[in-house]
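Single chain ahead, by itself, as structure tokens, in the form predicted alone.
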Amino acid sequence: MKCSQKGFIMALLLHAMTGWSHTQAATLTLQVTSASGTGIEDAVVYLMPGKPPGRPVQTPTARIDQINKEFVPLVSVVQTGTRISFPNKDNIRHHVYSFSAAKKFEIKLYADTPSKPILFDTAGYVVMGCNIHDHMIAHLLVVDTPYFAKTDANGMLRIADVPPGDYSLIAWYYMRPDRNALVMPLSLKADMTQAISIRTRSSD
């Protein structure tokens, strides 16, 4: 479900905390809901723990495909760091480009797939698009943690190997850019289950 922006109500769900293995890591399953209790597609939650979770030891690397002249996936969240191609799998030319102060780039007129993948090394929002067709837009979140994750068609994500500790919850809707739909803290600890139900209006 495309939510839209007048009235946007995230609400979070965290049901049932559990599975923690022999490595005291826990997988998160959380579903964002709107007012009326439908699941919201894209939007995107993330961890941020107290102390900073480090870099990967490898360059993660992503894609954003251009397909009968749209972005796919519309959203997209990564680590970062990361290193994102932009293949175009149309027979057309497409020119790719942002203005965004997380990441100024442009991609000139081409066909298949650029040789050099463009480094995001800077977290923040990132609104691309093709400078040949206006209509083509893709939006993207950089953040500085490993554990994050985007909902699907019925608004329902997981977050894997989280260890415990402390963490900010931050949720975050790409039709609300300008403001976190909903910031809480959490502890995450060994052998726990907990469940949590919290929503929270964003003002107009």
Given for the second form:
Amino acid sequence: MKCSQKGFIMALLLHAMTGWSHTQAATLTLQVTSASGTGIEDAVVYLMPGKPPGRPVQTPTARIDQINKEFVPLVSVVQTGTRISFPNKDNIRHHVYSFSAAKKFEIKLYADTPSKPILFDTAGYVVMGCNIHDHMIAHLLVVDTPYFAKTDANGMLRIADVPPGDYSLIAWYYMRPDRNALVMPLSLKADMTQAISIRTRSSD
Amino acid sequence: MKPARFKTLQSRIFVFFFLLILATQLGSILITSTLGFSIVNKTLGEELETGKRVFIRLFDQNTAFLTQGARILASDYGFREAVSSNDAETIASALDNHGGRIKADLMLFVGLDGRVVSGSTTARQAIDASQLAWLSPREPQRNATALIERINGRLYQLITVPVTAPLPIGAIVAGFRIDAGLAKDIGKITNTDVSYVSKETDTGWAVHASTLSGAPLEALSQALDTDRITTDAITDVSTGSGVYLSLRTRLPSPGGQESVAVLQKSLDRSLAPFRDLRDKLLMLGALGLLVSGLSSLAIARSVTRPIKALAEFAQKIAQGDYSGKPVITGQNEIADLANAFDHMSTEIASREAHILDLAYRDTLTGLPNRAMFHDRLQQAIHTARRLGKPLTIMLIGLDRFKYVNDSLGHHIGDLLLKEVARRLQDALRRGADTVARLGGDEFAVLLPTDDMGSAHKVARSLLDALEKSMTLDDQIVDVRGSIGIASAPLHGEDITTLLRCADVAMHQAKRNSSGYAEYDARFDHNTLARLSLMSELREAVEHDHLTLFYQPKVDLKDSEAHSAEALVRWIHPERGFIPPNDFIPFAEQTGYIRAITTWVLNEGVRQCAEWARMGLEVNISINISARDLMNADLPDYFTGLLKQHGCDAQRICLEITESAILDDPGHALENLQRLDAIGCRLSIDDYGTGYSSLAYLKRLPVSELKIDRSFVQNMASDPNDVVIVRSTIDLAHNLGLHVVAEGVENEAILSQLCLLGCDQAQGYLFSRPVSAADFHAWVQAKTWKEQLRLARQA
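Got the form predicted alone; could you also share the form predicted in complex with its partner chain?
Time for the whole complex; same chain goes first.
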């Protein structure tokens, strides 16, 4: 809680610093559907500004739990430089690892919350597994932007506090992790609501 | 021609048993072989099917095992870490290292794009990049796959398992070489020969690993190339070293390739025990055949040897040798037969001895008979000829034996002959001399070493021995003998000649009452000239060389009547006149008398008829022999003659001797009655020489009696004969018979006959037999009238 408060304050500060030239921040509401119109859960959408955004002053943190031999959440999205902790809520040990190029790491057999969160300082896709439980998989997209969100069960997401401007809207789906599901330019002036459809499978 | 050796009992027995046993042996061997083959074939097929099931199970298990290993390897953290390094060398070393753990022959890591990322050292050695082209289209599957594939000419089982990190990042392909070692292991478990073969679409089959080698392997390749081995069916594959039953099973293969495991079992190897059994049976069979052959030979021998011995024994018996005894031991049927043979031989010997005795001995007197005498004489002639010494034989005839026999009976006759035999035997003391009875009252003596001089002495002693009176059944009988002597080589050198000479001499002795006589050729009428008599006589009858002479029968009471006896004469064209005694007895003996009689009857009847036509009435008497009297055709023939010549039957008188009638009275009587019925007269000729009684003659249809000349001739000197003649005439007259006297040679006899009341007389006093012409002349001369007148006056 403390952390999030800090983050919120940082965001506010950041917003104040960058938002000077802008009158007010916009909110993007997006529905992600498949070609058939069904809302897709756990799809990630992020907005890349034309000029790379600076790193956040305070290192953001995130958390991926292991509950009932599942990674929770299944899909995560964080800004580059985020530290993620992997608290073990089960009464058995897990061995979390990643061979992904964006971040290779392993936390050998542990219980409870490991002492050090893992820093993800390279943008890219990181897939994590448990060396003991083959079926445990967690997908993590590390992005170089603070404007990102993932869809809820209805395929809905909201990206708030986005300064108006021209962005690249990029959609990514964990079932097709090796490419972007959608890249489109987006000129955000005010709050807007948009719907996009993506391909969900690598074979699509 | 059939081979003779199969005709004998021995060879038949042998061949039969030999063939029987041969057939049995062959049959059992054949059945064993056939049955063995079919059992083996079936069993082998079943084993092959079982082998196939085992193989498939084994293959699946092995695949599962290898897959499991590959999976464990693929999930190894370190391995995944190494693979994640994306460094080919690192990956290669990891493949080397981890492949070693599961003993894979080659290891590959294939990326998600299907491209080979890296390979183990062995894999890189085995495969060059170009040969991995086939791997390119491969998409790593979530599940493991296992395929049998040909790489660089070698066969591998390739197990593909995905590698996750934790999402799939590729696959490892673990290759296990299918080599002879594997084939050997699998072969051991399935208990078959195992071969792994493969082909690509455009190539032929190649054998990659096999438990086979050499010829069977080559045969398998050929069979595969000619598609002889199908998937499901069991197939025979002939190889240089026997037949293999084959069954194949398909192995999972990638497209464009086909791999197969062929399971095979050697028929020959499985048949080996049966072949062994068959060989042993053959050996046993051959041995059995040998033993049974030898024993059947032995049995056949044991059966035929005694039979041969018996056959030889029988041959000996046939040759008249009864001395042997068949040597058969044992108690069997053959021995019984041998005993029967032996018994038979003894019986035959004794019977033969008896028969010989009967054949060679006269049963009445116990003396050797004619046959034995012939044998001994033959032998003696042979010996004498060889030694150049003379020998002598005698024939002894008993005088008046017939009289004794007829008057005193056959019993006394037999006793007489026995006594004579005894005396003759006693008189001959020397062992070499033989006395034999030839038949009737005829005896013969063989003096094998005597010349004529000593023979005379023996003859005298024999006559002396017979001289003494004999008392036979209380009757005193006197007997005398006449002996004829012939000597070899003086009179002849063969039996026939000697016996004939002795016979001639004996008759000479009889005629002369001289006791004994030596052969003298002068008295021998049976000379060689007589041998041709028969043919000459036949010629005489056919060419009318015979003629009839007529001797008048003068009627002593009615001097006007004319009668004559027709007597046959033979005027031989070369030898002239032949007396009737020289051929009539001969003709009677041979039976030719019938032809002569036929001729005489014809001529007599013809002459009678001729004279009758001339006005000369003559009653003609014709002689009929005993044989003629037996001829049933005679009456008919006679009737025919009478008719032919137109002669009155009353004019013909047929003269029959007493003895002719007595030979066969029944037959004679019938013929006489038929002749009598014709109308001719019948006369008894030579009456008094036989022994017939007048009472018997009375029953015959005769009308005339001719008193034998022997009684008539002696009438003048012997008063007894006068008595006989007188009583005969009286008796004949009493029976109503006409009486004729023969042999009237002088006037004294004629006057006596006149006194005795005889009816007719015939003799030289009146006329000899003369020709027909002379008889005619004699009748006309009438000289007999004067003779009669004088006789009556005397």
